[in-house]
Each structure stands twice: as structure tokens, then as C-alpha cells.
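Taking the form predicted on its own, here's one chain by itself in C-alpha cells.
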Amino acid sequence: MPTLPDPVRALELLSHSPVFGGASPADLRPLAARGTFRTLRRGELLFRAGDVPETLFMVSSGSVRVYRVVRGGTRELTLHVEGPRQLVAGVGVFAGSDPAPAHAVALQTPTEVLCLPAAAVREHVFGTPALAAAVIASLARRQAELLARLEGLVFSELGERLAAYLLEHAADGPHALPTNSDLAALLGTVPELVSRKLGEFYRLGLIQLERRQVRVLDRPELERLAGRGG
């Protein structure tokens, strides 16, 4: 089957993006023709902390996680993970000129992204209504969610942010769970505590793991330690 060109896979990408969904094909189409693909590879960086943002990036494929380094470089703190049809830390480039606040790293072989040049995006988004009006939602919701999850790192025990993990990844089949490292920047923690707690879990009987392919065998439970139950 032939590739389609990029403004067309650009366009079909941003017309099912939460961002941008509810904007008609007109409004999307002079973005869409300024876009390029661009894939990586895991373990890639897109950007780093400090760079000023001169591309928008969309995941299109894989994903990417956006993480500040703390503790004097010793320790990661994921921010959040974006899928397909997620912006890749869009505040930064809708804000202008200011750096970026975190890193960005590609974490799967491929990766597949959607390269749109920042100072066009604005002009765009910013002189047609129905754009901004979408932008500034969507922004809303990913801050409200960005808060949400430092709210849980800080308030809450690994126990039950595991908990939380594998009920949201594995309570309905297998999930092949990231190495410890890549699940310990999810949670916030070190991959030493990662390793003790999913051991934990096993010896309970709450979960099965065998070959990091992890199944939720006992919900209730999981609901319990991850606040949610009655």
C-alpha cells in the first residue's frame, strides 16, 4: 500500500487529535502542510530542558515521556506519558520563547512524530478563533491532569501508586510491563522499590508476573490499596 504524503497523514493525524478534533479540515489543512514525520528511536531525545521549543511535536505513533531530573541529576520524575494524537509538552510552544521545562525521550523502537514549526502554529492557532478556543481547553485539561498526578506522587504511598498503575494497564488482560527504571520514573521512585513492591504483589497473590508480562488476579484487592475501594 502506497505511504501517503505527509501534509495528508498530517492532517488525518490532527483532525483525530483531542486538541485540534474539533476544528473543521480548513482550519487544520495550512498546519497540516507545514508538518513533517520524524521517527526515533527508544531512548531518543526530542528535546532537552532549557532548549527553546521551535517545533511542535504529535506523537503520531509509540510514545514519548516527558520527565524533569531532580535530586542532582541522580533520579527522574516522569510528568506524563504522551500516546498518538497527544501535543508533546504544547504549553512551551504556545508560551512563546520560554524554555522548555523538562526533558523529552522517545520510549519505544519506533516512535513516529509529527514535526510542526512553532512560530507558524501560533500565528495559525492564534489568528483563527475556533483553533485558540480548542488549544485553551485542551491546555486546561492536560494541566488539570499534570496536577492531578503530582497531587498522587507527593500524597501517596508506592503501594498505592503501583496499584493504581497496573488496575489502569492490566486488570483486563496481560500488560507488558517498561523495565524497573522506565516504571520507577512513572511512579517517582527508584527501580530498587519498584522491583520490592511488584515482588510483593506476587507473593500475595494480588498479581501474576511471569517474563515482565503482569496480570491483575485479584481487583479488589488492588482497588483497596489504590484508594478507590468502598
The other form holds:
2 protein chains.
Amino acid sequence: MPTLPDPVRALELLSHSPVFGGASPADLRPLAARGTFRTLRRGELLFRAGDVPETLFMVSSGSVRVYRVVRGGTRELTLHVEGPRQLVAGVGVFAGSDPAPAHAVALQTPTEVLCLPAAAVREHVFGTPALAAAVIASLARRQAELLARLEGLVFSELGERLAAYLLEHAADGPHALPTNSDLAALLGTVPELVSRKLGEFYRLGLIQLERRQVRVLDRPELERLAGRGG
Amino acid sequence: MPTLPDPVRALELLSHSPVFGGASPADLRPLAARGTFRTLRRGELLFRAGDVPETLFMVSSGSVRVYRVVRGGTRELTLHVEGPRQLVAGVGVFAGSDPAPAHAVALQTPTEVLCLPAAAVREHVFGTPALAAAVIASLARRQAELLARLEGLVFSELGERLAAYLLEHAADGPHALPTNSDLAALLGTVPELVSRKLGEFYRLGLIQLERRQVRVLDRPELERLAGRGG
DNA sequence: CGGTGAGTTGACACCGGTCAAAGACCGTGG
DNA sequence: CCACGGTCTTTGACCGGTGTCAACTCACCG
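The form predicted on its own done, now the form predicted in complex with the DNA:
To see the whole picture, the full complex is given below, headed by that same chain.
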């Protein structure tokens, strides 16, 4: 149970978030007043693809994975994983009444999210220039990320994508790998291939692997593989 | 040469566009006053990837292809083709000062675009709730399209993508195919494979091909191929 | 009539996906 | 403490789609 009332915590969260941080507390207060917190356990769904998005979420603690299910349910593609102070469902809420294009699920127990009613958010964001600017910039940036993602998935090979992942997440210090299934969903492939590639990198002496803890050994070579490969 | 002064034509164009059409003329007039028109010939570049986006474009006549060059310049991926009343460079302008992620080139002679200074657009859009709402909705929708595109490129086979293209562009009446290179850039593959697949569809009696004019013969079968293909 | 560019076609290599089997790991409950 | 079951991981064999290279045809044009 929170020690402070929701609106106070909501304001605190919003005003320290990258999207809304630039706005003044006065602008954020009415929005925070409409917010409620919700706690999820690992695996609990926040929303499903096809739902009409009626809530904007901001992660308070834990993390949320946003993903699509494709190929008749046989494959998943993780779009992004959001940590504290990040928005979830931003697109859906602002795209109008289109159904949400993705599922969202909590990755940790507990994961706490701030829920903001979509209608209130829209009304308030559109009417406040600073908020409108922040939201637009955030959407635009997200779109650029998505584009880079698309390019990687379509035009680079699995080895390049895995090398890029390792550099991003295990560059300094050891890193606990997610399951091969989760990695596969992130990299757009299947668990078997993740296993093979990891083994290959290990045999080449590029990484150290010990009980799902990975450490980069040969960073220049990994960068060569990730970067100008092909 | 236009018979009307630019601001008048600009207002006319803006107020009939899907993005800004919902706004009142009073809201649009200051924006239109800052607009200038520019005429391009086929193949002329509107901007390049890496440029800092200082202008928002709206196509007035003709069409503009937005694309990325990948794999060290050996491959192109067409992101979208925009016709009259559609925005180009929307993301770049609103994403902040990040460099543009794509190239844009005119597809026809002549192609006329309305050029709006980015700073003026931002200031005006953020300060006008109706415009902010429209822009956000437009960005969000574009992002959803991009997502669908990503999914198709990653998880469906060339045959499915080509069938989908044919259904979209040649469903009613004949359609002049672009060159195989252009089609390849659109479908995320190479000209040779486009040629093969088109030949295959022709031999199967799904389409009629005559001097680059294509006509759909067996629509149900194409829909089957494009849709729930395994 | 030669030249250029686009389109077509064949041979081939390789990556990635699938299926199946076996091994490693981790919890629970006896 | 050990046995058990489930999940995850690893590995092998195999197949099909896609990309590449090269040769050839065709249309168009000077």
C-alpha cells in the first residue's frame, strides 16, 4: 500500500518522466488527479491487441513488455520493453479509437503502473502546448526507433542482431540473459537459432557464458559483426 | 505559374488535407501565410537522410517516394509513397533536431509540394489544440501502418506481400506496374525475385500481364495467398 | 545496326525455420 | 535426501525461401 495518496505519487511520477518532465507541475496536476495505480504480477496482461485503448499507462516500477503475436499465434515479436517512467500504449491512445495493435504484459513481480483515462489525457494534452510538444516528440522518436528496428529485422542477419543486443545490454559488466524464447521474440527468430548463435559466439571466444550470465570478451569483434556486416 | 498567390493556395490545400482538414480556416491561415510552393521533376530529391529537417512538406500534386538506403547502398526500402494532400517528413520535423531518417524523391514530373518552415509549424501546431490533436493522430496512424509493414516484411513471404500489393493496386481495373526494381524496393526484395513471382502468378492464371499492365484474374486465390498464408 | 537498360531465367549457396531427440536445470512433494 | 515432472536448452538432420551471379533475351533509341 502506498504511503502517499495516489494523486501525489502520480504527480511525482509524471513530473520526473522524460515525456512530461518538461511541463510545469501546474500543467500536470489536473492530469495526476485522474490517475490511479495498479499492481501486476509477472505474466499478468495489461491489455490485449484488439482492445479499444481507454487508458494510458506509465510504468512506475518493474517493467512491461509490448509485443505482437503473429503467424497465427506461432510467433511473438517484442516491440519494446518499457521500464520506470516510460509510457505504454501511447500510440493507441492518441491514434483515435482504433483497437490496440499489440499486447502488453508485466515482466516482473511486482510491476506497478499509473493508469490515466485516455479521454482526460487527450483533452489535457491537446490543450497544453508544452504537453502536446512533448507527446508529439515522444511519438516521433518512438517511430524512428521502430524504423531502425524494422531495418535491422529485414536487412541484417541474426548474427548482427544478436551482436548488437549483446553490445547494448552486456557491454559493461555481466548481464543476465533472458530465456532463449524471450530473446528470440526480441530478435525476430526462434529459440533454437538463438541457442546456436550464442554457442557460436562462445566458441569464437567473443563472449563468456556461465549459467545465463553473459560477459563480452572481444568487444571489437562483436562491434564488427554488429555494425558494417554484410 | 500559379494563378493565385501562394498563401491562398496553401490555405486551400491545408484545409482540404486529411491531417489539417479538421481545423478551422482561422487556425490554418497563419500557417498558410508561411508556406511556399516548390516544383520538382521526376527523380529530384526533396531531402536526404541525415539532413536536419527544417521544412514540413505537403504534396500538392504528383507524388513523393520516401525511402531508406541500406546494406551499404546496395538495397533500397521504400517506406511509403505520398500523393496529394499527404504530409512528408512529419516525423522528422516533430522528433526534435534529429537528422531525417530517410530520403525523399519526386516520382513524377511535375510534382509540386508546399513547404512549411519547421519552427513555424511546431510553434503553431503546439499552440492550437485542434492542430495538435490532428498531428498526433496522424503520427500515431502512420506508426501503426509502419508496424503492419514491419510485420509483413519480417513474417510473411514474398508471395504474400506481392499478392497483397496486387490486390491493393490492381484490384479493380488494370494497373501499370512500376519497374521491377521499384517493386523490389517496395516489397523488400530484389528485382529478380519480383520477376519470378510475377511469372509464377501469371502461369497460375492469377493475373494477366501485358506490357507491364497487370489485371487480376483470380481474386479469391490472390486473397488466399495474401491473407492467411502459412 | 550497335548500345543501353530492363526483364527473364538457370544454377547455386546460404540463412533461417522446422522437427525430433536428448540433456540440463529447478521446483515440488514424497 | 532423493525421485519426479516440467520447462528450458542444446544439438542434429533436413527443407524451403531468398539472395547472388551470370547469361541471355527483349524493347527502345539513336
